[in-house]
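Just the one chain here, the form predicted on its own, laid out as structure tokens.
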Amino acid sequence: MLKVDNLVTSLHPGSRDQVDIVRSVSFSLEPGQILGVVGESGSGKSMMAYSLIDLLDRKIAITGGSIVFNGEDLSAAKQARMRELRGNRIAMIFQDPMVALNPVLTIGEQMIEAIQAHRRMSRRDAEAHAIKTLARVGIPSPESRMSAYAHEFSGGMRQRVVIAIAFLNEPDLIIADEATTALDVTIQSQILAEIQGLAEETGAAILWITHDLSLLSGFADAVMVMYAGQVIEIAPADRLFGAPRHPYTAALMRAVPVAGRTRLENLEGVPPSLADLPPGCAFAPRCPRAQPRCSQNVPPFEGDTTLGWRCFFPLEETP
């Protein structure tokens, strides 16, 4: 359903400034999928989401790949083929629901507007149609909740109108940027169970952006990992979670709090700059099984988009 390959989204393009955020990323996803995409702030994981939806700035450009949804390849799709698609068959969940939603309007409003600019549909079948999808994500007495304004919803409750709001045109592939990031905990797992509930019942793909990676286990189907704008690991997440095979993924999981685990690593130094990187492979300065090879040469990607490692000297796998 949708296929990126070797994409690369740069700032400052065909300048002498030119730096690319986000480097030869390559992924597939399947219809009822969900897909987990993890790094540190600043790996390029929002920019790689954007880029396939184009919400880039207008110093942000695709100079390299294609992002192939359908069929059809987004990278050369006019501005009007992209207002088509964005919020029908392809929705995106954002992480700040105040951002999101307008103050002014009222969420029915807002979810028919939704609604009629992409379907041909009576005000009153809209409404009965946005009624029906909040109820779907736990809103309570959804009717009367129609005519409430964003304030007046918990952060909770705002998280779900937009992800009711994403789901309304039954789209092909939804995008979460950090959506649950500012819930609690307890708030967050009921959200991720319905999302794969909904994910199930309609055969959306989910492409979960977060850099909580304790957040996937048990959520996501595969997870990617992203460092200094590279996919460095991609796996199924049992395979993964079992077994990371990158330095960098098994740092991330080293440093997740567990039930029995007494101490956290600490991942030493600082992700790199786009704008200087290191010779070689950028996760050398910080690797503790780094090589001299390591700082000389960029390593390949060994495997393919769904199982896969950049990486010369991977760990070992578990029999």
Contents of the next structure:
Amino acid sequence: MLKVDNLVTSLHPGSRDQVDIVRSVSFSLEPGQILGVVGESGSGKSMMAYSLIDLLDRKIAITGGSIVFNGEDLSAAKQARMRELRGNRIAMIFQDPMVALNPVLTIGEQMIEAIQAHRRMSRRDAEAHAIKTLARVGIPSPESRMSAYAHEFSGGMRQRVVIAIAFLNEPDLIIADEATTALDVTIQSQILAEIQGLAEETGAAILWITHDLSLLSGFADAVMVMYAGQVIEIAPADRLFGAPRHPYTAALMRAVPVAGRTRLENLEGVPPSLADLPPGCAFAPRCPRAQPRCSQNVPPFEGDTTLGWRCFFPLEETP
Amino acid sequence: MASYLIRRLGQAAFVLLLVSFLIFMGVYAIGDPVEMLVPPDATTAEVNRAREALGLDQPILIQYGLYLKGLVQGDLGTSFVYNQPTIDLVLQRLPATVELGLTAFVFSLIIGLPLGLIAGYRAGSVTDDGIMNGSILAYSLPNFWQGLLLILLFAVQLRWLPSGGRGDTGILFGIETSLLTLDGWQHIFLPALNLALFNSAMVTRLTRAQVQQAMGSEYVRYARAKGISERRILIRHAFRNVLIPLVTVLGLELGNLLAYGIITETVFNWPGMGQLLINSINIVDRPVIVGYLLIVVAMFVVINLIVDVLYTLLDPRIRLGGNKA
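Right, and the form predicted together with its partner chain of this protein, after the form predicted on its own?
Whole complex next, starting from this chain.
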């Protein structure tokens, strides 16, 4: 349904200061599948997502590769076509609903306009549909909440409103960018469970972007790990959590607190600047397994878009 | 809401009291009105008689007390010079000034809002540069000079419009207004445009800055992610948020247009309150000066109150009186 092939997105494209921030990313998504995208701040995960739906800032543009969505190449699509798809076939959930929702418009208006932007539907029908969708994501007394404003909801309820808006037009793909990062852990797990249910029900595929690897276990079907704009490992979730191959993935997993272990291992150093990448593997300067070869040549991607890694010396596959 | 309004009225009364005291004392310090009123060859006895007749022989604080006593009964005093109640003098000229100020205000919105929206939406483009440069001209050229240029072009060169004065008026709700007759419109167009230019430049620049900020905001990105049209994003999402800071400044500007259109009134020989004020200051006609300024302050108070009420309509996060929603 979605097939991204060697996507490259650059800052200041075509100029001398061109910096590639998404570097040759490939993956595919099937209906109902949840793909987790994990990486540190600046790893390019959000820019990759914005590239998919043409929401990049003015100085950033796609400079290579293709995005094939339901048989249509989005990297070549016109702006008007992208507007038709956005919020309709591809919906997006942002990190902070407090700033994403317009503070001076009612929730009802922001839902109804999202329906009417894509479907010929009377205001009354659109309103009824919006109320039904609010009820579906667990908003109590949805009729009366339609006339409320964003600041009148609690954090968890606000995020439910945004999720309801994402599902309004029954999209094929939902991109969630750190959608539960601002929430309490208990509310976070409720919302994850609800999204899983909705995805199953509607058959929507979900691209779940987060910096929190532990959140993805038990939630995502597959996980893609990004570092310095590249995919450095992609695998089905149980396989990745059971036996990570890339040293960076392994380091991320050791940095997650686990009951019974007394000390957290932290990963020394910071990711390299994309404008000034080391000649070899981008992770080599921080990698405990690095050999001289790693800082000379860029390791090629081994495997395919469902299972693969980018490392000369991957961790052993434990039986 | 009711308690809020009562509190605001109390504040307004205090401001009016303070202003009346300051102006009263200030005018007292300017000079002795009697000197201006009596003929130069008057005898001391005549001067004293005039002083007594106007109540100016009393100590200043007593004079102020008497003035206040009249004020609470709605009496703004009698002009020293015209021997007419101040309120009549002001009301004769108030409609002309209010009509000019309001027309200029509407002009400045008609010019400023669309230009600001376009410039803000296309920030950095050639259109934006053009609008910004134009606004600098309107902003920085002296207002009276702009007025003279308008007269030169439209009245002298093209002969399309009259150069000054107020034209035929009609009566609306018992008030004289130029806006009902073609001749009236022809007379008010140039002075209103002149008065509006400076403000329209300000409205343009302010709107542009706010639109630019709003278009870069997260809620606009989110609206785009929903597939909302750019037109609706600009008009409904961005503009609603832009209006909130705009209304504050517009309120103050409306007050300025109504109160201080003096230069434009002079250039276009417009029979408004500005001329009355300048004449009154020249001859130290204290009741008229104090009365006029009190009316101006009252207008500002009312406009600010309207602005506060508008806030609550525009921004659901604000409730009057500081009560949490």
